Structures are given as C-alpha cells and as structure tokens.
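Below sits a lone chain in structure tokens, taken as the form predicted on its own.
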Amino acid sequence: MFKCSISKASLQAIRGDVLVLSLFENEGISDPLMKEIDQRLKGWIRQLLKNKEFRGKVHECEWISVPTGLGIRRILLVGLGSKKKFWIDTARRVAGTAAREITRKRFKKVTILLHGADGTDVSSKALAQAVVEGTAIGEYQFETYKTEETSHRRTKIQSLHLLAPKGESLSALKTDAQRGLILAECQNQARDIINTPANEITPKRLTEIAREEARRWGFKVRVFDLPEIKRLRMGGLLNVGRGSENPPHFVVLEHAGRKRNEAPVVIVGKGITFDSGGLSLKPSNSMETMKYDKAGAVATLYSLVAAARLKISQRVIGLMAIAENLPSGKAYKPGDVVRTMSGKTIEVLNTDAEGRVVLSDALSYAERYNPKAVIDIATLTGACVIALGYDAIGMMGREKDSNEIKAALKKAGEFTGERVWELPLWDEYYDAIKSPIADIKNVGNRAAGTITAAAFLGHFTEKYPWVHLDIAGAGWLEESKPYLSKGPTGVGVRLLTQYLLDLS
C-alpha cells in the first residue's frame, strides 16, 4: 500500500509525477491554487473549459503537459459532474477514476488537490478519508498468479499526496486520511483472498489466515476443528462439508475494545471456499466464479482487522462458518433431515441452499454472547442479483427489535457507498419454508427466493436482535466501475466498521 501525506495547499507544496485537479460540470475554476496553477499554464485550464474540450462530467478525464517549474510531469483533469449530485461516493469514484489512469500510465507519485467540499454536504475530513479509499481500491490489480512482464501491465502507486484547503486542521485531515488507507487496505485484502482459487484457500488455509491475522493485529481467535464441531452438534455446517475431502471448520474472533463486559456486536460470515451446488450440481458456467462464495466469512474476517487496526472501542466478535460444498458418496442429499445445533430440523431440498444451513448453526452459537446486536453477511441468494442488481446490498430483519440496527446499517451504506435496499421480511414469508416433515426446508418455492432465505435464518436468531445483509450481487462484479474493478470487491468490510466506528 502507498504512503500518504499531507500538507497546506501551496504551489511548493505539489510533487511527485502528476497533479490531480478535479472540476465540476459547468462551474469554472473557483479553487484559488488551482486558479494559481491555471495562471503558471497560461490559461490553458481556461481555455480547455472555454472550448469545452472539457466539460466536467463525471469521471471525465484530460491530460495537460505541464512545463517545468511546478515540480511534476503531468496534470490530470477529473470530472466531479454536477455539484447539486455530488455525495461522498462521488469523491471516492472519482479518485478511483483518477487511480485507474495513473497507473494505466505507469505514473507512481501523486498529488491530489482536495476539492469538492465547499458548497456541498461533505466535510473535508470525509473527503479526505474518501479520496484515499477510493485511490487505493481503485488501484488495485490481483496478478500473484501472472508470470509474464507485458507492456500494458499497470504499475502501483507508491506516493499519495494530499492538499489540503486553507483554513482546515492538518492533524484531523490525517487522522481521517489514515482511517481510508487502513479501510481501504483490509478491504483489498479481503478481495485477495476471495480472487484466490478453491485448490489454494480450502477451509483449513482460511482458518490459518485468521490465526495470523489475530496474532499481527492482536485479537483473539478460535479455531473450532472436526471433533469440536461434531462435539458443538453443528449438524447443519457437519452436513454441508461432508462431501469434500476438505472438513469444516468454525472460527471465532473477539475484538476486546475497551469495555470488555459489555455486550457485543457479533458478525457472523458465510464461508464456503467452494460452491459446486453439491449433488445438487450448478451448471459448469455458474460454478466457475464460486471461489467468491467465501466472501461473507472473508469480510467478517477483515472487519475484525479493521476494528483492531483503528481500536475502535466497541467490543465485537467474529464467526466464520467454514466449508466446501461438493459431490461424493458421503455428501448430504436432497430429502436428507439435518438436526442443527438448536436441535431445529432441516429438510434439505436443494444442496445448493448450503449457505443458510452453515449460518443456522453460527447463528445459534451467537446466543451464546447475548448481543445488542447480530449481522450477518453471505453471498445467499442468485435472487438477490435479480431484484437489485450489483450495486445495492440486501437486507433484511424482524420489525420488533431491528429497526435501529437497520437505520444505522443504512447511514453507513450512504457514507462508505456500500449502499443496502431494506427488503420485507413478514410473518407471511416465514409459511413458505414450512417442511410437512421436519421443522422447516432449506429453500421455499421461487417466488421471493432472498426473503424466504432470510426468513430461514430467522428461525436461528428469536433470542436477539438481527440483521441479515444478502451481497451475492455487491460481492462480485461482472463489469468494472469506477473504483471497483472486475472480479470481487470486499464488499461489506468498510460498512461494517464504519457501522462500529458510529457505535464507538
């Protein structure tokens, strides 16, 4: 990760390879060092909106050569778009934009000019702290597994510069400047481990992850073997991992904070390393991706880290249900009865349901903790992209005792743009999961397919407030976008510890 500073905004100040300025759509230049850069190119910056060769829009882009004296080798013109449009996730995007050009230009030292705040609703501390997010996401590329040098190869940013506007406090522009590196940081790592392939993160090596992680940033962690879980009657995790060579495993991590008697706020992370659907087999084109099926457990895992890394003062424990689902002469079956480890029932109808039947067991083991709160966070339902797409994060909860946990999910999503989109969860839902046979099935009919599943957690949570937060669409990208490259993108991480940074 690149090194960040800070400093007054001053001609002297600037460095590195390339200035970044960023202008909104039809408002001229009204920064005065930017008015002061624009004087030293003559004009040119004037010019280039007077001609509107650049208008502004957002993500648009110009490069200005830049002639000797200002102590960097190029100018980069990002649009804002409108200022009436502008939010926080438009300062992130567009230093994502910014990032993906840099690089693609093999550029390594930047210097950014902080613009936007004035007139807007964001501060400048929550713009320096998005500015910084949105670089290093946007910077970042997955190739340990590329072995050849090419020409198009991007380079990594080592040096981010930040000026800040007069009149702001330096320390408190840092402060929130670090908080988006080490934000950033654990969410690019989160993305590593997910773009890692099944045949190197089995549920074992994602066990070891997390005992190194706790030991560098000091938190605790527990690892909950074959024996332990059989021990712990988890019937729904034993019965999922049964048909790999690989045994399950469950995890607990505890971020003390500093009020270690208080009551926790427990995550609680899908992990299964792989999806094949079990006998219940995904065709081969759906199954190529399911690597990211980890993703949940994954941002569980790095929310801890967050927490740790920021001391955030809210004690928080971590579960990640660890699996992978796969066919053999030992896998659970369609028509199989799974006993859970609240001693609840389960007819398996479909093996590809295997999400929710890991959760119910580290569901129930949150009880243990009495929490003020329990969230957890899957990649569960294909239904969830087709009601919202990859941009908004499904959540659910009960009416009676969830409400400020939502409201606060939500207040969260808008400021670190991990947006989430409340879906209902009514009694009605809960009829569509009843079994004839056992205590309810592991999938309902089509109809509704992200709510029902939601509703079969909700068998496993009576006993403290919950929230359910579906990324099956948010998880994984098919396309690029601004800061967000193709691939996954460690969503839930930033919302979840910006959820307990509000909470501290």
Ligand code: BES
The other form holds:
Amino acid sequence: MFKCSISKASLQAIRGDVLVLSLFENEGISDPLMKEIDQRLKGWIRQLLKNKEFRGKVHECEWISVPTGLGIRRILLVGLGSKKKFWIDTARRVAGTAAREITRKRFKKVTILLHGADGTDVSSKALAQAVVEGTAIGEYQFETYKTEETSHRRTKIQSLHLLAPKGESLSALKTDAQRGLILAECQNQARDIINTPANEITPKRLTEIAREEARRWGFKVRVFDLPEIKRLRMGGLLNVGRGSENPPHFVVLEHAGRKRNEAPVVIVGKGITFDSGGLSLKPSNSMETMKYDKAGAVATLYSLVAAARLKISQRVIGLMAIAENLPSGKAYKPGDVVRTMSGKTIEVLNTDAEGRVVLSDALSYAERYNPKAVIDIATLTGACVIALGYDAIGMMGREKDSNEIKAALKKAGEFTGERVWELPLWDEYYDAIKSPIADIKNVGNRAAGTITAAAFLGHFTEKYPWVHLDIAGAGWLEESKPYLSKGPTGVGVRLLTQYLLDLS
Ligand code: BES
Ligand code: ZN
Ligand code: ZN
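Got the form predicted on its own; any chance of the form predicted together with the ligand too?
Whole complex next, starting from this chain.
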C-alpha cells in the first residue's frame, strides 16, 4: 500500500508526478489554489471549460501537460458530476477513476487537491478518508498469478499527498486519511484472498490465513478441525463438507475491545471455498466464479483485522463456517436429513443450498456469547443477484428485534458506499420451508429465494437480535465499474467495520 501524507494547499506543497484536480459540472473554478494554478497555465483550464472540452461530468478525465516550475509532470482533471447528486461515494469513486487513469499511464506519485465540498453535506474529514479509500480500492489489481511483464499492466501508486483546504485541522484530516488507508488495505487483502482459487485456498488454508492475521494484529483465534466439529455435533457443517477430501473447519476470532465481559457483536461468515453445488451439481458456467463463495467468511476475518488495527473499543467475535461443497461417494445427498448443533433437523432437498446449512451451526454457536447483535454475511442466493443486482447488499431480519441493527447498518452503508437494501422477512415466508419429515427443508419453491433462505437462518437465531446480509450480488462484479475492477469487491469489510466504529 502507498504512503499517505497531507499538508495545507499551496503551490509549494504540490509534489510527485501527477496533480489531480476535481471539478463539479457547470460550477467553474472556485478553489483558490486551483485559480492560482490556472493562472500559471495561462488560463488553460478555464479555456477547456469554456470550450466545453471538459465539462466536469462524473468520471470524465482530461490530462494536461504542465510547464516546468510547478513541480509535477501532469495535471489530471476529473469530473465530479452535478453538485446536487454528489455524495460521499462520488468522491470515493472518482478518486478510484483517477487512480486507474494514473496507473494506466504508469505514474506513481500523486498529489490530490481535496476540493471544498461546500454546498454538499460531506465534511472535509469524510472527504479525506473517502479519497484515500477510493484511490487504494481503485488501483487494486490481482497480480499473484501474472508472471509476464506486459506493457498494458498498470503501475502501483507509491505515494499519495493530500492538499487540505484552508481552515481545516491537519491532524484531524490525517487521522481520517490514515483510517481510510487501513480500511482500504483490509478490503484489498480480502479481495486477494477471495480471488485466490480453490486449489490453493482449501478450508485448512483459510484457517491458516486466519491464524496468521490474528497473530499479526493481536487478536484471538481458535480453529476447530473435523473431530472437534463432530464433538460439537455441527451436523450441518459436517455434512456439507463430507463430499470433499478437504475437511470442513470452524474458526472463532475474538477482538477483545475495551471492556472484558461486555456483550459482543458476533459476525458470522459463510466460507465455502468452492461451491460446485454438490450432487445437485451446478452447470459448469455457474461454477466458474464459485471460489468467491467464501467471501462472507473472508469479510468477517478482515472486519476483525480492521477492528484490531483501529483499536475499536467494542468487543467483537468472528465466526467462519468453512467447507468445500463437492460431489463424491461420500457427499450428502438430496433427501438426506441432517441433525444440526441446535438439535433441529434439516431435510436437504438441494445440496447446492449449502450456505444456509453451514451457517445454521455457526449461528447456534453464537448463542454462547449472549451477543448484543449477530450479523451474518454470505454469498447466499443467486436470487439476490436477480432481485438487487450488484449495487446493493440484501438485508433481512425479524421486525421484533433487528430494527436497531438494520438502522445502524443503513447508516454505515450510506457512509461507506456499501449500501444495504431491506427485503421483508415476515412470518409468512417461513411457510415455504416447512418439511413433511424434518423440522425444516433447505429450499423453498422458486418464489422469494433470498427471503426464504433468510427464513431458514431465522430458525437458528431466535435467541438474540440478528440481521442477515446477502452479498451474492455486491460481492462480485461481472463487469468492471470505472473505479472497481471486475471480480471480488471485498464488500462488507468497510460496512461492518463502520458499524462497529459507530457503536464504539
Ligand atoms: N453460492 C450460491 C449462491 C450464489 C449463486 C451466489 C450465484 C452468487 C451467484 C448458493 O450456495 C446457491 O447455490 N444457492 C442456490 C440456492 C437454491 C438451490 C435454492 C441458488 O441461489 O441457486
Ligand atoms: Zn450452492
Ligand atoms: Zn454457496
């Protein structure tokens, strides 16, 4: 990750290869430093605006060569779009666009003038954080398996220098920028792990990564292997994992927080390192991306890393339910009845609806903490992609006890740009998963697939306030966005960490 520094905006403070200046649509130049720079450029920027060669449309980019004497090689103008539509994620996204543009041109050292966001409801502190996050998230590339230097590959940003508007406390902005850097790094590390394929990241390997991160950042970790999973009678996790040579695992993470015996927040993640569907085999094209079925567990892990690195005062437990869903002579079968840790029985009608089955045991395990809130995060249903697409996380919970958590997640979603959207989880939806021979079955009919999956989880979360997040859509992009490459997004890490920060 790059180094980040900050100073007051002045001509002398500009450094590096590229200076990024951002402009709203139809607003002209108001920033005093930008005016000064434009004078040095003999009114070039004003001319571009006047001729409508640069309009400030959102994500619009324009390179300007710079005469010597300004201490940089190029200026990059980027459009922020209309001021009316501006929100904090616009800043994050536009910073991402700039980062990709800059690294494509193989520049490495960047200065960004934080534009005044006056006339919008975004504070300079929030802006500093968002710009750092957007730069780091936007420049992300997964390079682990690239062995050949090719000319089209982008460089990495080495340093980011922020120029702060007059009258802002530099030390406050610095704290926010630093937090942004940590959060973005956690998100990018999550993306690396999710991107790493299933031949490398087996259930066991994922537990080792959890161990390494826990040791590095000083939080507790405990790994349960197959005999321990059997001893705990986690029949759900056990049966999903049975078809694979790589046995299932269960990981417990703990960030102590400040108060020893405080009721914790528990985060529960679905960690299917590969989802073939099992005997209810997926068509091969649907399997291509299923290494990302571990995204919930990985988001859980990196939320704990972030909590530890940011020294969040709230106590947090992370639970990762990890298995590989494969068909074999040992695999669980459609029609099997599975006894879960809670004692409840599940009639498995589709072995591809495995996420809810592994989560059932993890959610029961959460009871022992008397948690103040449990949030599970999972790439749970294809139906969620159909319902909400790639821009929203599906959120569900019982009306009775989840309203406070849902409201807090909505707020954290608006701030982080990882927005949640609620689907109803009324009692009526529980009817779809009644089983004639067991307590419940693991699939409903085709209707409301995302909600009936949540209803299934609802059977295992009766003892505490609980919210379910379905990241099947937001967790993986089929097409890249201007600021986010296609593939895993690492969604959830910043959302959950922000939720924890807001509690503290
Ligand atoms: N991991 C998938 C969900 C998924 C599908 C995520 C596509 C992202 C893209 C999950 O285990 C699954 O296969 N769910 C089934 C449930 C069905 C059998 C009731 C699905 O969504 O098709
Ligand atoms: Zn599945
Ligand atoms: Zn799955």
